[in-house]
Every structure is written in C-alpha cells, then in structure tokens.
Protein chains: 2
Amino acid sequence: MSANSRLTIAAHALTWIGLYQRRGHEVATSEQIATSVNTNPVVIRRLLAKLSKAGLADSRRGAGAGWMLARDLAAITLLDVYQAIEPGPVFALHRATPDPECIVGHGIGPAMAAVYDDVEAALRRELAKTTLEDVLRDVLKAA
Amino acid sequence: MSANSRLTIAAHALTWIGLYQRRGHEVATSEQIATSVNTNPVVIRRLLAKLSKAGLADSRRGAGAGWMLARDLAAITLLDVYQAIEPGPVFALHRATPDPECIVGHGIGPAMAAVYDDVEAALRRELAKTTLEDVLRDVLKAA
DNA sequence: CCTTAGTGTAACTATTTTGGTTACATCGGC
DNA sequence: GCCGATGTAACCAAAATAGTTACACTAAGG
C-alpha cells in the first residue's frame, strides 16, 4: 500500500524531545533530532510545524532556539500526531468517475465510502489507544 | 495519505461481474467491466489476475472468453479482497534507519511496528466485516 | 547594535508508487 | 484457421513522498 513513514518519524521526533527535556535540556534542535531520525533537518522542521500547529509541539527562535513538547508525552496519543500530518485517507474512490449509466458505477462509491467510514474510525480507536509515553516506555525496555 | 484505488477498483470489478452473471450472463469481460469502471480493461485484467489467484475470480480463455466469480460474493468478504491484491503495510518505518546508536533511533523501530501490527489487525477485522453482498445491496438500494 | 545559531518556508530535485497505454503472444470454441 | 478474448511485458505519465539547497527572519548575548 501507500505506505508513508510520516507518523513514524513524528513520533521519534516527539519522544526524541520528550527524553531529551527529561534529561535536563530546555530545547531540542531539528539538527538533533535529524541525526537520531536519519534525514535531513527541514524534514524534521516541516512536521514539527504540523505538530505545533496542532498543539502538540512549540518552537523558540532567536539565540538558543529549538523545539520543546507542549504537552506531556502521556497527553500525547499517536491519533493526536497522525492528525496533525496526515490529510488524505487511507483508501481511495475511482481515480475517475465511473459510469453513472451502470447501477454498480453509480452506487459503488457511496457504498464504499460507508466501508471506509468504518475502517478510518477502527484506525483512530486503534491509534488513540498508544501514547508517546507508552512509545518511549517501549524503546526504554528495547535498551 | 497513500490513498490507492485497487481496493474500490477491485470491489467494483467482483461486484460488477456477480450482478451481471445474476442477470444470466456466464461471463463478463475486462472490456465491460472497464467501461463501468471507466478506466483500461489492462487495469482491470491485472486486478482480476491477483483476484484469481487468491481463488475469488476465474477466467475463460479462447472464444466466449471472459471471468466469472469463484464463490458467491456472499462468500467473499473486502478483507479477502484487500488480502489478495494489497502487498504493502498502511504505514511505514524509517526509510533510512535512524541512529542506532541513540536510544530512540534504536528502539523507536520496533515499538512503533508493534503498533502497526495492532493497527493492521484492526483494520483487517473492519474489512472482514463487509461481504460484497453486503455491497451489492447498498448499490441496489442508492439505485 | 551586531554577531550568531537556529527556526520558517519556498523552490527544486530525486525516488517511488500508482495508474494508464500500447503491443503482442496465446488460448480455444466455432 | 479465424477471432475475440485473456495474460503479460514494456513503457509512459502523473502524483505522492522525501531529500536538499537557499535564504529571510528571529532573539539572546556579548
């Protein structure tokens, strides 16, 4: 499938933060946090203006900028990050229309679209349930 | 997000193919399908080549050629369907891999793809729970 | 002030995925 | 053998995704 690695790097991106101020620092910088991702940092710069836009991150600028949470990372779920960067839904409809002519042509995309109502809101559910502290508990054991 | 189209082609091509054999016909090429999809009938042969090999369609060869459905599409489910023609994972890891040598680059990988695995199972029960039936009858009823 | 490290963002490129198209070998009933 | 269809490779176009360069802007600290 489409499979786009945006939520996985937000959320290292997130916890690499949220560590980071635990351990005592104020701001963390994108350059940082590309090293530990291993890209470049605007792409780090560019969800983390989604993710503050969303309420979930804040940025300082000027001399000693950087980025900090704006929330705690137990306030965080990964529904909160996957809101805030992904647009589109997972399934698409017909890239064209179909024939409207054909019963099935006409009545396929609402009917699909029904489906994929459900299984958009199964996905939420499943991602509402895993907070970044759950994340960071996760790779803390991993260690 | 990703957002490809097979699943909504693929559903439309099996329903369209069980609606026609209803009406007394004993196949139904990739040309009249095509045409209901509104899209190349090579489009819709590449499909319906996956479909058969996960034992949902045949196909006829020779003169009077066409496909026609293995089971009854009460018998076939959207999650078969997404199964037979769907390779990838919704979401995806690090396309590089990050920093093993920081904590989060290191355990970050693993931690997020037992969510996905979480997320997929859930996605999967949602799709088993629509039979093209199911379709069908909603597609009859938008009539 | 003015230097300086880092954000904010546009613009461009590269890579991958997805879908559409052409082309043609093959099949099998008539 | 003819003919209308499948089966598939090869190629092209468009869109999504990610990576890169470039540079204006910000604000703390000397």
Given for the second form:
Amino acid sequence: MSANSRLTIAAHALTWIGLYQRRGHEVATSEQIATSVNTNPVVIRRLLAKLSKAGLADSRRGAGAGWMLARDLAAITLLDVYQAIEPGPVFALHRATPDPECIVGHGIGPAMAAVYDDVEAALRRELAKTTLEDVLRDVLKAA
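Condition change, the form predicted together with the DNA to the form predicted alone:
Nothing else is written out below except the one chain.
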C-alpha cells in the first residue's frame, strides 16, 4: 500500500501559485504548475477543481486563462487543503461486517474506531497549525 500524496501535491500547487503571484503574475497555468510538481497537468486541474470548490483557488477562462489563489497564503491552512481534497476519514473499518460470533470480529470495530478518532483529531490539530505562508517561508529558507 502506497502513501497518499494528494495533500502534498495540492499544497505544492497552491504555494507555487502564491509565489508566482507575488512575483507579479496574475494567473498560473496548470502546465506551469505541473512542471514544478513533475506531474501531468490533468492531475493539477483535478486537484485545483476541488480546491476551487472549497474556496481556496479561482480560475479564469478564455484569454489569459489560468489559476489564482482565492485567499492569501496566510489565510489557508494545511487543514483547509486537506479537507478540500480528502473529505473522508483517514482510516476506515471493514467494508463487510466481521463475524459477530467471533470475539475479535465482535469487538474490533469499537476498539479501532476509538484509536482512529484520536488519530484523526491529532492530525487535524497539527494541520490547522500550519499555513501555506509557513510552508512558503520554509521552502524559501531551504532554497
């Protein structure tokens, strides 16, 4: 099972757009963003569509088409990005109900749900502490 990189790619795209706009550009194309991320522009467009629905990015059509931030980097947390692209829980229980006659099958759901709830709450708390302005600052520091 591989790790999910959508949050990283979405944060990368929004941070890149923010820096690009600070450098005097109005909009960024999905092709430009995809070059930085090293992925297909279609991947970027799909993620930015979700981010747009969440009020984090805007698009312009026609001449001068492209993407821009809907809010300043300092007003976008990693939790905002996460909620826009990963609306469901981090972990899930069984798809099919385990055998209720089995002692483990009967008790595994409640036992794991309690742990998962705590993990989810900790994840959200940590993501809420970091803005994309913080991410950009750390990126520029590392450059």
